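The chain below stands alone and is given in structure tokens; this is the form predicted on its own.
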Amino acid sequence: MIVMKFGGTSVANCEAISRTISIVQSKLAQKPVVVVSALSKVTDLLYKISDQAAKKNTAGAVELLDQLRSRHIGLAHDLMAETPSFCHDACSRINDICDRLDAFVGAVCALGELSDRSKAVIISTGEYLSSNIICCAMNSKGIKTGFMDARTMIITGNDYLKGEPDMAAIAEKVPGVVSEAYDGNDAVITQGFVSATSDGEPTVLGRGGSDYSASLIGMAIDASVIEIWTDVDGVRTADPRKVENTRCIERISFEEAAEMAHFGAKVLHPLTIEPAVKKNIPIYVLNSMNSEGKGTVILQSSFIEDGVKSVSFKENILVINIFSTKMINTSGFLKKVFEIFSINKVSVDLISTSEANISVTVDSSQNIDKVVEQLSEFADVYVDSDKSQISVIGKNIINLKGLLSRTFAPLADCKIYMISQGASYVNLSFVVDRSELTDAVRQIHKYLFENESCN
């Protein structure tokens, strides 16, 4: 079996879904398990609906709900115009899902209180709509397709909006659900992003979690391959939206891919790699708009050559500087500091320490007010905003002669606030002013990839 995940742009409209169905059809001999995201921009729409419900803005919510329904009904008619019975089935499913969502949102509007559980119900609706439409469309094309509800097999803890997968429960449930759905069928389809607690309470895996769903399913069924179908030709040496002349990387290691995803690369969800590593399952990143392309394959490190693979970045970060003479020759100080981050659920990216100072970076989207308040009880705390993080990522980069000079040569006039090299020798990261980011990334990419190769 193989797992094939199709993101929002791969299921954005009639043309994109038709391409997706053709790709699945070409893989039927490998028994595909298809995982789909919501249609492009639909999850954003659902977040807006939840916001309107929280504000008791019934009229605003109803307007958006009507947009949601009409887009999916229109898509069903476009996809299955020549097969009325399948189109009728799809529209019936859409109306049923939308009717239930309308009633649910109406109840939230009446209460004026949006719990995390209610928000999980609302924002996960897009995947149920897209998976039902695509299931009907695949059947209309002669591909007998079984439907699976992800909440019967992707089991998480009780965090409704960022469920922590229960790996043992998933490994136990997925094979049986997939086997039952495959009975008499050519393929099966389910939802990415969507999950549930062991008691059946609705949860989601967090934004971008469809990749993670695919990897979890692949792990559970011992898939031969996990394919992530997106709208770019694999993983590139830098973000092509920022940098010209980027290259597609033919192969990278699990470790390199994880670092790229964590440090800003948009192609994969950061948690995608872990389940695949457990079973050593190759991950392919492919372009649904160019199905003949080779894309990028992610493999265990022994198959990957040394060298720099990419320049990644996080555009908007904060640097928190913690100064205290109490940490000099004192055990337990670091533990005290990082317990505060843990208690307040603020994740840290880079860490740099000296005798009396700790500097860390965090994503600017996180609320650090309580962290700063609690740290200030025993240390002087300064926060630098409007900063960006740049990461040079590759295998065994510590062994690459001249890497530091090649990386920092373009930054002679750029102020660098912090430097950190990972213990795994997979990344070299540093912090610059946000205003300098674009030029810095372009210049570093030019030095590393467009001049002589870095060996």
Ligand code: ASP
Given for the second form:
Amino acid sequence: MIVMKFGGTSVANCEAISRTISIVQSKLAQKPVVVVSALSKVTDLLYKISDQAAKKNTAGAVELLDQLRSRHIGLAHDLMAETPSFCHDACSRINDICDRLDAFVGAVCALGELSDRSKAVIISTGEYLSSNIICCAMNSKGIKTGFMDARTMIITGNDYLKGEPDMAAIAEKVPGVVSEAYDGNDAVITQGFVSATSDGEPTVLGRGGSDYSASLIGMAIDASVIEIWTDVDGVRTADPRKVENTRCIERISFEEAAEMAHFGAKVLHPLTIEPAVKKNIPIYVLNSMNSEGKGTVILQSSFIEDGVKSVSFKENILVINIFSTKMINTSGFLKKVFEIFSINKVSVDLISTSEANISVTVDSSQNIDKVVEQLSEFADVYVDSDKSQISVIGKNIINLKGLLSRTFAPLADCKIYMISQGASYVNLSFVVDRSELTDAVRQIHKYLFENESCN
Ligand code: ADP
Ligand code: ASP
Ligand code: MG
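For comparison with the form predicted on its own, provide the form predicted in complex with the named molecule.
Next comes the full complex, this chain leading.
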């Protein structure tokens, strides 16, 4: 069996879904488990709907809900114009889902209070809509496709918006659900991103979480490969939206891919690699608009050569500087500091320390108010915003002579705030002013990759 995950742009409209279905059709012999995201931009729309509901703006919410329904109904008609009975089935599923969402959002509007649980219900609707339409469209094209509700198999803890997967429960449930749905069918389909607690309470895996769903399912069914179909020709030497002349990387290690994703490369959800590593399942990153391309394969490190593979960045980070004269030679100080981050579930990226100071970077999407308040009880705390973090990633980069000079040479006029090289020798990261980011990333990319061939 293989897992094939299609992201938002691969299911954005009739043309993209038709391409996606042809790709699945070409792989039926490998028994695909298809995982789909919401149509492009739909999750953003659902976030806006929940914001309107929280503000008790019923009229605003209704307008957006109507857009949601009409985009999906229009799509079903485009996709299944020649097979009215399948189109009818798809439309009644869409109307059911949208009717339930309308009622749910109406209730939230009336209350004017949006819990994380309610938000999880709202923002997961996009994947239910897309998976139902695509299931009907696949059946209309003669691919007998079984439907699976991800909430019956992707089990998490009760953090509703960033559910932490219960690996044992997932490994236990997925094979049964998949084999039941496969009975007499050519393929099966389910929602990415969507999950539930063991009591069936709705949760989601966090933004971009469909990649993670795919690898969790791959792990649970011992898939031979996990394919992540997206809108670029594989993993590239940098984000092609920011940097010109990026190249496709033919193969990278699980560790390199995990670092890239964790340090900002949006092409994969940061946790995607972990389940695949457990079973040593290769992950392919492929372009649904160029299905003949080789893409990138992510493999065990022993198959991968040393060297710089890519430059990633996080555009908007915070640097938290913690000063305390009591720190020097005091055992337990670091423990006390990091306990505060841990209790508040704020994850730290880079750390550097000096005699009386600890600086850490955190993603700006995290709420650090409580962390700052609690740290301030025993230290002086300053938060620098408008900073960006750049990471040069590659296996054993410590062995590369001149890496530091090659990385920093183009940044002669740029202020560098923190530098950190992980003990894994895979990652060299540093912090610059946000205003310098684009130029810095472009310069470093040019310098590091100019004369190297890739692919
Ligand atoms: P999907 O909707 O298929 O999940 P995403 O938008 O989440 O797609 O991820 C694909 C995007 O990731 C690409 O369009 C690209 O702009 C961005 N990206 C960032 N860094 C990289 C990289 N190093 N290699 C390839 N793509 C990258
Ligand atoms: N639809 C979700 C999002 O936009 C999950 C995903 O696409 O991976 O975040
Ligand atoms: Mg994505």
